[in-house]
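Next comes just one chain, in structure tokens: the form predicted on its own.
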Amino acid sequence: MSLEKTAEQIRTMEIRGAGKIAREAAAALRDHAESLPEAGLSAFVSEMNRAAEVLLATRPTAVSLPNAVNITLAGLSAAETESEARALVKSQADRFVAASTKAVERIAEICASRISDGMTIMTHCNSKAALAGILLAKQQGKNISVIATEVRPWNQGLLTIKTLNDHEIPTTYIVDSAVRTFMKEADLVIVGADAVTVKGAVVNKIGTSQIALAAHEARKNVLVAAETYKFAPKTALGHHIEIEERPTSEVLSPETAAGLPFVTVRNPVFDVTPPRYIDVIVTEAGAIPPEAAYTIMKEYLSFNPEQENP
């Protein structure tokens, strides 16, 4: 699939979930890199910046993909020859596929260490590595049911529960609105995120911070599975993650919104979760508090912002 095409599965939501986002991206400009015919060190970097523009311009939330492409194209400037550079881009790249596959392996380990026998978890959305915890968990033998929700407008729900139900775990079903209503039957919560900031503040599917609202208020444990390539390090120089509203037809059809000239529709995808209505981030480096955000910047991002242009 060309590079163009894969953008515009990103950018339409063929391609959809952070952590798929980062490694489609990857892998697009692993192969752009090895298609491309040579024309020398020069033009074959510009050309690999100018494919990083058109991924980066597809989703401008996720920040999974922006740290995806960086860590792919990372030291492509240094390069003395076009081999070395294209030779940096596959390795760079298939390297990033692997990690973030293992990632979501250990963050379901640690994830399924959290859910005991006969546990019902409520979670949200069609994340991979929260979905993986709660899979290895059935694996183990745990007696455990799942409340998953419908996420309108473009119920990823059903890809949840179809999933759940293949793995035969009793799930029930609910629209977003009945969260708080189905809050009290739960024991546990578990979201992922498409975006972790400085401070620990989770930006994740919209309808996510409501989840986490009524957990507290229930007094539910509230579990974010996010890989490490999920964190925000330019959150630490005051830069605010953008978030993505996609187009109101997804919403209202034209013709319903053509009837309604006084109606104004809005469709933001997604929502900020402050910290202090959040447990434990998990990773595949560990379990942390949100406010040990920054110590992920640091130790796997390699953020150090005395070296960063705000």
Contents of the next structure:
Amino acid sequence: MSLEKTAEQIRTMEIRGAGKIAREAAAALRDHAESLPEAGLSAFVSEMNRAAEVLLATRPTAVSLPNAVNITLAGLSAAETESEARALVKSQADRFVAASTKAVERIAEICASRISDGMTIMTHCNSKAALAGILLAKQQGKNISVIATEVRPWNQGLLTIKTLNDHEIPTTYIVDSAVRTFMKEADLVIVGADAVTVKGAVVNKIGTSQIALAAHEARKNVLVAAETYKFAPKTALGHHIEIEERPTSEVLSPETAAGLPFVTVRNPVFDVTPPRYIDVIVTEAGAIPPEAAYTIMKEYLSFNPEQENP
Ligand code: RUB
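Give me the form predicted in complex with ribulose-1,5-diphosphate now, not the form predicted on its own.
Next comes the full complex, and the chain you just saw is listed first.
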């Protein structure tokens, strides 16, 4: 598949979920590098930088995307020959995809260890990392059930309930606004992440913060499953994570909206959950309190503020 096609599929959400977006972006850069005709080192480097920009322009929120692009293209400008640069992109992309897959497996092990027999877990959206933990707990023979939300307007909850059903996990499917009503039936909340800030705030599918708030009120633990490449080092320098707003036609048809001239439709698709409503963030490097997010940035994303500041 061409890089432009991958970018289009990320934009239109055929490829979605922060981890998958990251893996597909790294693979697209590798395939693009391999497909380019020989044209000299500087032409190769500038074409790869252009390709990176195409991918980065697709969706703004999941920081896994810029992290994957940076990891895949790291050191490119220091390469001495075009073939060295091409080989570097390939090996870094392959390493990233393999590490990402392993990270989700490790996160699943840690999440499953927090799920006890008889528990009901509430989840939101369709997170591969969160689901991996739930599926592993079931594989381990634990008798568990799940409460899964619908996730308006894209209904990612449908993907989640299909997977849970395939694994014969008893699941209750609820509309997003029923979360507080059902929180008393849950023992634990597990969600994924699109970005984690330096202070341990978690950016995830719109509605996550309401779920965390309801969980906090009901004294239920909130566990976030997030690979280390979901952490956003630039937030340590005061940068904000942009919250994507998608077309309003996803919420209300243009025909209906046209008849309601005084109504403004908004469609932000992510929100920010403050660290005080999160009990633990599970990464492949271990489970951490949200306040330890900076450590992950330093140790696993080689983040050095002195190098980043002009
Ligand atoms: C997906 C979403 C997921 C995270 C984590 O939003 O919010 O919870 O991306 O997913 P969208 P994963 O459907 O808009 O991409 O654990 O699979 O990386």
